[in-house]
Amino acid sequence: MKLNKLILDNFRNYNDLDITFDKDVVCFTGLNGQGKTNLIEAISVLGLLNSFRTNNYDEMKKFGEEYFFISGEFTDKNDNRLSIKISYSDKKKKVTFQDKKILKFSDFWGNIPIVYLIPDESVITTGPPLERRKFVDKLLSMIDREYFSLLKNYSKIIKQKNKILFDLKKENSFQTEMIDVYNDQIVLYGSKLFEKRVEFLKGFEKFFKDILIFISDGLFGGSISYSSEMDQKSYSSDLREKLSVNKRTEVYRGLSIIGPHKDDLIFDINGNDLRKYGSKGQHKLFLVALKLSEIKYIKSITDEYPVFLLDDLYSEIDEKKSAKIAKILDEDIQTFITTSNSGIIKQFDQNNTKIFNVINGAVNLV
């Protein structure tokens, strides 16, 4: 997948902005605070319907004005044109792809892969299980529409669940029959996630394993690993069993506790609990071998690469690492760079490259 061209109007910081690439790897280079996250925001935008920085479209809108619209153009493998365009005005949002009003975000996801690097992404492997059960879901549901849909009904459910459960606890009651029926719902789509989250585990690993190797010039191992309180073996019986045996509790407390919303990833490296143990240079490294996996792991299974978006990585990268992601990064990957030192661009295929200055909402070619 490739982006040809993207227009921005009264979004964030740009007022009227109209540029074109041609090159796999683009660089925004400039000081800080000019604009060039923004950029890279507006490209997750145009694939994701949302912002890796806000879920508040009214934030995305330049101050003072009152409305934004985003368009870009993009290629697929086949070199068929995909074009989206997104508007927001008076707390509505006009979503059009293929010139067809989207109604659903269903119809659209997975259409324009993209994969993004920001800082805030730390969270995946220094933060709760949350975090690391958003990235797995995120990257199958783009993937996988029946993963889709398994994950929209089992949230669903557990929604519906949870107001049961905040009832009967408010109202001190533990008449929990009418439980049975949610509980039903949770292992028969709570199982089918588990199963879906394994089997993608099985084949995402053997690329991670071989990047993080790469990236680390063989000093770094690593393995990715599924936990859970159900037996695995026997995850659909077991989840059954614990759902029945604490329903008490989840009425105690109002909550439901138990499903595949809050099974976890362990990451280790070289044998060690990564979230313990990892330092901050491991933590760095670990995140960006799992965001270059996801890029191949998307390959493997649509043969299309996404566009992927790297915010402010190399400033703490150091250069020989930085020169290994960049090989990678040279496989018909299209990859947009922003970053306050533009010297990192000499280390791809300068055939191929295409360096951009921001100041202040402009952007010129350098």
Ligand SMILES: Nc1ncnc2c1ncn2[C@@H]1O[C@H](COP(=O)(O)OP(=O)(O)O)[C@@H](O)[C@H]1O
Given for the second form:
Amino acid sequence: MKLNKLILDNFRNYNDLDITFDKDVVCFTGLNGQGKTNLIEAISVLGLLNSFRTNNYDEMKKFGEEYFFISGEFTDKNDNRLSIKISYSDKKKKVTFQDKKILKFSDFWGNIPIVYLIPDESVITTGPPLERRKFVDKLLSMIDREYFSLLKNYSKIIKQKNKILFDLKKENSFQTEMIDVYNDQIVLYGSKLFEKRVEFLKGFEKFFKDILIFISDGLFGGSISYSSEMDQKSYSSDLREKLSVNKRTEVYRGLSIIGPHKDDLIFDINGNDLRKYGSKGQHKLFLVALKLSEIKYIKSITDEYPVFLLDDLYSEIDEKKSAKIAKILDEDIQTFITTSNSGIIKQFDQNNTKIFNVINGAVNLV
Ligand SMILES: Nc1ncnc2c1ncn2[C@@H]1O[C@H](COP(=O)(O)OP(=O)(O)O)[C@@H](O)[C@H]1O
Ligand SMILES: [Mg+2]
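Switching forms now, from the form predicted on its own to the form predicted in complex with this ligand, please provide the structure.
After this comes the whole thing, all chains and molecules, with the earlier chain placed first.
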């Protein structure tokens, strides 16, 4: 997938920007606070309809303005043109794809695959289990409709059950019969979620291992394993049993504590738990390898490379490693990079790069 044209109207610090891209590696340079990340954000919103910065479209509206409008023209691998337009005014979002109105955002997901790597995402390797589940859930929701609807149903059940548990706790009641109905559903959807996640990991980890070894020059071997309180050989029956055994505890806590919404991924580097023993550099490299694997995985499933957005990555990565990253991305993957150091662009195929300078919401070719 390639972005050929981007239009921003009252988006963040942009007035009216109309810019075309004819290269696969696009670099936005400039000082801090000029609007580099805003550009990456706009591109991600075109593909995902959500911002990595906020859930509130109001924040994306230029200060003091009444509306914003953004649009993108993409081409897929078969040279089909894809056009997406998003406008926002009076608290209303209007999204059209190929000039047809999108009523449900999830119906659109996957049409314009985007993978981004932004500094905030360091929490995927350093943060709590929730961050790693989000990584998997977001990726799979994008490319697997069934996963998305399973997850939606599952989350709904958990929410409803939590409400009941909360009420029971408040009333000091241990009348647990009514949560059996919810537990049946948790077993049903939860074990399918587990199966899909494990199946995904099998394919994903292959890419991941190769990529980590490659970019670390053979220094680091990595692995990813699924971690759960349930016995993974008999997940479904064990889930059922643990739900039943822990019923009173859940009521006591007023919270649903058993199920795949508590599962985690364990990241190992050279045989040690990254979270416990990894250096800062290892965390960073692991994260980059996760994202590059995401790109490869999406391509393996959908036969289309996503557009890759890299925000301020290169500040902490040494030249040898970033050259390796460039080598992977040179493989027909359109990559947008924001950086204050445009020197890193030299590592990419020079016939395929373009550098823009960003100054206070204006973008100019260098
Ligand atoms: N809704 C908005 N309207 C106008 N300007 C905004 C809005 N949101 C952020 N900005 C401005 O955008 C700038 C930050 O842009 P950003 O892309 O994050 O910078 P950088 O070039 O460092 O990546 C700041 O100057 C900020 O004030
Ligand atoms: Mg920035």
